[in-house]
Amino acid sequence: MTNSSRSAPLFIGAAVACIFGFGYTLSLIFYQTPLSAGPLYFNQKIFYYHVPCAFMLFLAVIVCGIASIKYLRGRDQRWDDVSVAAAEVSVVFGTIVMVTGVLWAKPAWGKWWVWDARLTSALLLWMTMIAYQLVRKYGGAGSERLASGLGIFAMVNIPLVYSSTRLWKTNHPSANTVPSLDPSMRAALWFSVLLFTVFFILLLRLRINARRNERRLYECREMALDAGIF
Amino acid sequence: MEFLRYVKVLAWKDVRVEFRSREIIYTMSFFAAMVVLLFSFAFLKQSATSNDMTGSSEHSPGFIWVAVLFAGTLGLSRAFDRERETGTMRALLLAPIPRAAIFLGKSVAIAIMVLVVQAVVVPLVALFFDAPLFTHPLALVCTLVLGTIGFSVVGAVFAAMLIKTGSRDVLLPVVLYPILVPLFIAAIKATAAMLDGALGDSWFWIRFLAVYDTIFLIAALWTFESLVIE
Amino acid sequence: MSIDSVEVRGLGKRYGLHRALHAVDLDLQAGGVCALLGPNGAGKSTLLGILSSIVRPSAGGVRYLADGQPVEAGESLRREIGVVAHDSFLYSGLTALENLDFWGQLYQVENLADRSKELLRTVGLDEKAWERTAGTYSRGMVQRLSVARTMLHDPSVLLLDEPFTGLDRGGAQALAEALSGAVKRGAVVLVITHDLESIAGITTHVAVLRRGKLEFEERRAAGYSFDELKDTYHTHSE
């Protein structure tokens, strides 16, 4: 109780910063960065949200994997909360990556879906995290262990997925796109990454708190039952 | 060394039970052959110049590995069902042996069954589609064995965790396949490169398989006990 | 090594939100039989799971003592524990001798072949059936073989989870003999059962669980009769 009320001002502050931050990125993206030449023209704007969301997808999977290891080690429910929260957030960001990726692919490569390495590896991670949700929902008793196993294996799998899809086929704008960007574009991108990181932490906290409250409520009910109130 | 003795005892028990009834091997092989057949109906094209059906040799790596993956999943479920029917999985966990030995013993047994299925599927594909699969026997054997090891290792971990779950038959492929994708890509690529005579590429993917197997073998040995203990 | 007492302190276990056990304290002594009673879902099987080290507690712990010295959890402790459950723990594709040989190797039983044969005779399994696979056995034969399997490594802690359900007369007799033999040798015995009649007379210690909490505990050196067990159970489980 005390813990969450002490962190409340920080939490609200971060939320307010996020709201203003989003406004600021819009201004950065639409007024302060140049329009691309060629067919991408306006479409290139999607890049400022697509890339940070992809980063957050990977970050969320790593957080989920580490929390899963911690949970299995000590069986502390709080780590399980972190793992669940990170997995759910990863699906949210994964969905954004997929949608924006498809929107980008059509003008850039002429097709809605392209079997590009980075898009494919994001797709696979996203699918793995959807599998995690299915396990949580339909796994019944003991699903938290199964989900932890999946979380750990998904994290271990990241480099393998990435390298295998990359060597399999690639036509994504290469990683050195970022250094070659116009300085104003780079600033907008990094600001966006920072913003999404704060937003990620915020979502994570919210979801963890919801889980904790759910458990506290359940414990209260048990105490009432023990005392013979119900 | 004691550890390996237990692994041998456990694997030998499974092999002995299986070769007495041959249930898993017969059903898996039949299923795999049926998958290959269904794929041929789906993908074979009528040749323009003759009455033959052609264009199949290029598909044969896919036929082999999809058939093996599907049939392997079936065998995996059945092998762990046997440990559930009379509660022997619980008894194995109660036994005074390192729990990782249970995992490894099971993986070895499953790998043996999958290799038997491959001994049926690979010649079948070579025969049906006139694929020159046996021109590079060493590369072929390495691909098959390493692919099988990776499948058995990851499969045994998830199947063991799912043993008490009601919906295990649907959840097994849900959790298994996303993790197996890099293995699947590498196995297909290694086989395809071998068929094209690009042995260098083939060995590259075989090394990738070896890396995949090593990483997941370590991850599985390290996490197995805490994943199966409630 | 032989375990002579077990101390359970502040034991708690949660499955997700569900509370299976809460702050359970219990002492088990060698040479007596503890009956663990309670309605379905009271946490009996969870407690047995923790005692047999296949369930990890969320709070508290269990201490095993041999000659007053605590025994560390692990393989050497698991060697001392025997579990009998409704499941037979046998492979139906293996013969009686192969089953005992397999489990005997895992438990590192000495003179395995001789001990197996001796036990099969003790539980009254016909010699002609030894080389047949367990899948061809009648229910009673499976139960006898299952008792032999449990006694194979001579456990000093015996945990029984509803062992009497579905037992035929021969199986029940083999089990009762094995049980009283274990008590005489000074084993720690814990029984979970709804069949109070089968444990009347041998029970010296009663513990009742309700909604994961220890509701009642009592010892009587003279043992409990069937009626006393029934009364105790009904008073404290509702």
Partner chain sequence: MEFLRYVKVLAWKDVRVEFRSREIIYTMSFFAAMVVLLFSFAFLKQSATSNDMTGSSEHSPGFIWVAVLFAGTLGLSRAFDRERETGTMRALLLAPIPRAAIFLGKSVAIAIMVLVVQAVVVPLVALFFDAPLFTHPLALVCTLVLGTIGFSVVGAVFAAMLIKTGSRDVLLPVVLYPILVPLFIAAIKATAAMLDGALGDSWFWIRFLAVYDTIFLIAALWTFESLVIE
Second form
Amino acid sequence: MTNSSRSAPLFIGAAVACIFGFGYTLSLIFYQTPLSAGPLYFNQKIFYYHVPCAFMLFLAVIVCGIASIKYLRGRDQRWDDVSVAAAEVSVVFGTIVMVTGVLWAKPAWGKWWVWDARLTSALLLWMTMIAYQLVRKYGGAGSERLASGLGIFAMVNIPLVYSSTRLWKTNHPSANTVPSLDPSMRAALWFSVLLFTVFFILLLRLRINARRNERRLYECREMALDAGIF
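Could the form predicted alone be given as well, to go with the form predicted in complex with its partner chain?
One chain, no partners, no other molecules: that is all that follows.
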């Protein structure tokens, strides 16, 4: 039995858990947590997706950075597969963070975007991971090493993004506001974080497996070309 066959039930179980979990999260967010007063009102519900996706962006970049270090040290393609998969997942979650952020900002600040420290550093992080993808696709020979450097740079940027609201005066709310939330809001937030963590692991594992299968097919094709089969 192959590793893929053994892990298939786990993938299916995680996928089913995510489907029901997202349904339950919607119930928590829209029926069991209070609406905010003032201009945010309904838009405040974005918070329960924006924050967990930001956590998953950080997590994906950290995985990418660590895997990039491992790859540069030993040139083990398996670590490169992890790095590529995590980078792709980070772009997905980063895009969600950017979109939900501007949707929240308009009613909160009256502007779609402000160039404060939190938003600018988060934008730099997201764009770095997009650059990773572009380097891997169009960088040619040596792109693996250059992209790994970008992954490490992005990981180093995470503490700056996270602590930016403490280091500088920003419009963005601080993480210190979470303990002051209504108990039902905190419960919905942390359940959403847990759910997105399971979803992140599922996406990452699926993409790693796909990446490794793609590499094996490429290697088989090269062997066939060298043998004159094609």
